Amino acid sequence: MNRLLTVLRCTVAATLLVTISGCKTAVSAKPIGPTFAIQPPLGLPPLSIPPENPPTVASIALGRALFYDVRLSNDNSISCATCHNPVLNFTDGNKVSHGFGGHVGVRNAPPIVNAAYLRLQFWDGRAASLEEQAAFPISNPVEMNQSHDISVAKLAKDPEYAALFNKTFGPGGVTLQRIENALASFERTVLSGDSAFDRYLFRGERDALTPSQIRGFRIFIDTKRGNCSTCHTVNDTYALLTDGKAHNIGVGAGDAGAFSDMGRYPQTKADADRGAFMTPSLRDVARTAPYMHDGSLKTLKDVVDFYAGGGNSNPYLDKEIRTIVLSAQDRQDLVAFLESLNGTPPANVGPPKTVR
């Protein structure tokens, strides 16, 4: 009879997302309230958003704050917003990120514009989701330094805060996944398209696109050309840019296989990943200079260049990276349509009126 008042208890305990004595219950990290439809721009496919995180006004704007909140970091002075700053197309413009304490890491910010359409998060593809990603930094000491209780404790003694999160996601306070979950919700609103090249292929607009551009187009779908859109893909009616998908195309190759960053195989421990990093989108490409994982390539034309010379060789080389004759005008034709990816930047998403 105890046994069963127990477990009564502590049902009601669950349900009613309150802590009794004994009970161990979990609070709710799911939003509640209507779901907000976030609608991608032209270009974009829809959103596949996971059913435990739908996306609400109040989580998105939470995530918001968040996003440019510096109490995430160890000693109050970096945000997400630090290395993914709206005025650099949310990335920071460094060759490899600055972090905590003046630490410099080892590669570059990716943009988190259209991150929401990636199937694994970071270079190496070592996140399964926006959710998941979105604590690395936090507790990384070469980013932001802090543990994720500490983050949690902080943001907890502000009432204001408390309160948004209750209101949020229901009675229970701050927590880390409710911190991951009302990131990831903003981050999916961070969406760009409708560019001159949308335009052009998706609506049929001829003229929205330069003679050059539309050179470098063909160039870039000619598999015996460019290949470009062999990892930047290209669909009947929307366009990602990337194959969401890993590849070694010798950036970082040393002598004998070497490399200076072992890209994704630590997580999966693959050969075929030796050397390899996710394929980023080359949406808003031309506003988030420098290039590569390393930040290596300081222009779209070196970009070009290092393709056209196929690639740094080495054992894991990926297939499709082969030398490809381009004259200097394809090269600059090519460049000029990487240009026309440039797409309308996303509303609301910058610093909100008052940050915590």
Contents of the next structure:
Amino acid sequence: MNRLLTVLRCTVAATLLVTISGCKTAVSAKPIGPTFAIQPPLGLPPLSIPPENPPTVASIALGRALFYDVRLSNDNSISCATCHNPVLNFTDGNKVSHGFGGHVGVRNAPPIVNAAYLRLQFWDGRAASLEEQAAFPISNPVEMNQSHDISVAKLAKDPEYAALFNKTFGPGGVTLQRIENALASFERTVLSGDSAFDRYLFRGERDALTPSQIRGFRIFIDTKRGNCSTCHTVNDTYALLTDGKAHNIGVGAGDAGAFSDMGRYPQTKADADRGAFMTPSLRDVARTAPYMHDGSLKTLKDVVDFYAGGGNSNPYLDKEIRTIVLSAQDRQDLVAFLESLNGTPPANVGPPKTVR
Amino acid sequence: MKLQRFAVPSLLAVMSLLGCKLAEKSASPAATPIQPAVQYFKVDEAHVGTIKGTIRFAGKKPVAKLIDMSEDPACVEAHKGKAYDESLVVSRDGSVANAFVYIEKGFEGKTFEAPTTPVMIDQRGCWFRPRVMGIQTGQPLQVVNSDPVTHNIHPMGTVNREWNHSQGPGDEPILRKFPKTEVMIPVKCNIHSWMHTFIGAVDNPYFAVSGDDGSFTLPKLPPGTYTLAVWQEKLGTLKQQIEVTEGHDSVASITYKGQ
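Take the protein just shown as the form predicted alone and give its structure as the form predicted in complex with its partner chain.
Every chain and every other molecule in the complex is listed next, the one we just looked at coming first.
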């Protein structure tokens, strides 16, 4: 039935507009009106924004409404915010997420905070942009479990929404591409910076960090000690705390390099990507327990101890992961440093008042 | 795929004519008939003997060194009381504890089935318990962490694969096997430098660790002539020939000379 609907709609659109590029592009999904300049907080670089989706005040507001709207799920019970809850720093606080009908997923929900800077989305990097990413959870059977046609139809039935879509993108009503674009624009405003660490490093406030945190930072960037910034990068003028690449650090490794989750490997088929996952940013990390793609580490102390021991050996382990000699004091300092990465929470990103 | 290729070199030589793709595909189903079903050696328990023995050290009794865990205060607390170096534990009368005893020779051509009950290592009080243990090749090793801190167990096999694995407080047990005979495999914790244990992997079930009184027993041995080997962490390895006869206890008195 859904299939049929799509086919029908595509045919209609195609005949009307004589387009060969498919249904998605039949109606413009580029927001109209003046572009809103998103100002990244201290410690973050300028945002790169796809030219075909410049954020506007209207598209950001629409994306925010959609992000909190349970109608994007099959039984109207789950919104994006169910798993990316602003109260839990846009995570769900679970080891792995629970979605439609109580289905338990296989991966830990990452915060969407600063996802705007990721070249590749998801733990395995399988989506190339926020726009592309948004469609995945909606139709994923263990997440929101709703076909895109139904989502579009459900929203189109609401006259208020239909008007908002037209106001934001021009005539054409609700389309999947418009939903994706609005969600992406909203997510681009969910930025976290201006942490104690940023004020210390980028504004020279020497007492923004405690002595223990400063020692921890030195360990973090010292390639002979923590070696953390090799992957969780810190630049001269900003710090994303991720290199945007996938690495095998041994999380989830079984006997002789068996992995229940192969990570990035299915995307690239490169041996080095077996059991490799995208380096997460460490911003706000003290607010996003539990840790790692499988949520297997409960505390930051557990994470630091994991690294201190050299992780889990396996044939694909990244060469930058090795036993590092850190005393208990060093490990404590490293944890204290990670706690300094809590940013100033972004404004206007909670549930909107108008749309339920 | 690589492993399977190694397993069937002769087959592959023939197959290589047909091209790599095909060889890879056929490798796994064809591998089955090449490995004949293993005939396990069954001991006739009605006709067995026993080796009993004691291990002594004739040298000067070492003074037990105190272990300093102050580097990790959580360990000091978890250990509850002082920790002493256990690399050579000799009682007042010269009995040696924690010596590993096993049959090194005498079972040529016989294959023993590996037990399915695991051998345990507990990480408790930032200490490996036990200090020395034996395991049959192919028998599961189960590693548990009873501590409130993370450990990273690291068996440094040279015949068996070397590996290390992180285990946080309350984490699931780690299950591993050692497929090849190796006496001993030194084990350390990558995080706590003072933690050591040793695993003796033997392809027969006849091994033991001496108790505090230096004694050990290897029961239910088929009659025959064996090489009994004893390993001690500090004192090294001693070997002796021993005859086992049905229904008797053969006694082995093993003494390490002091320097």
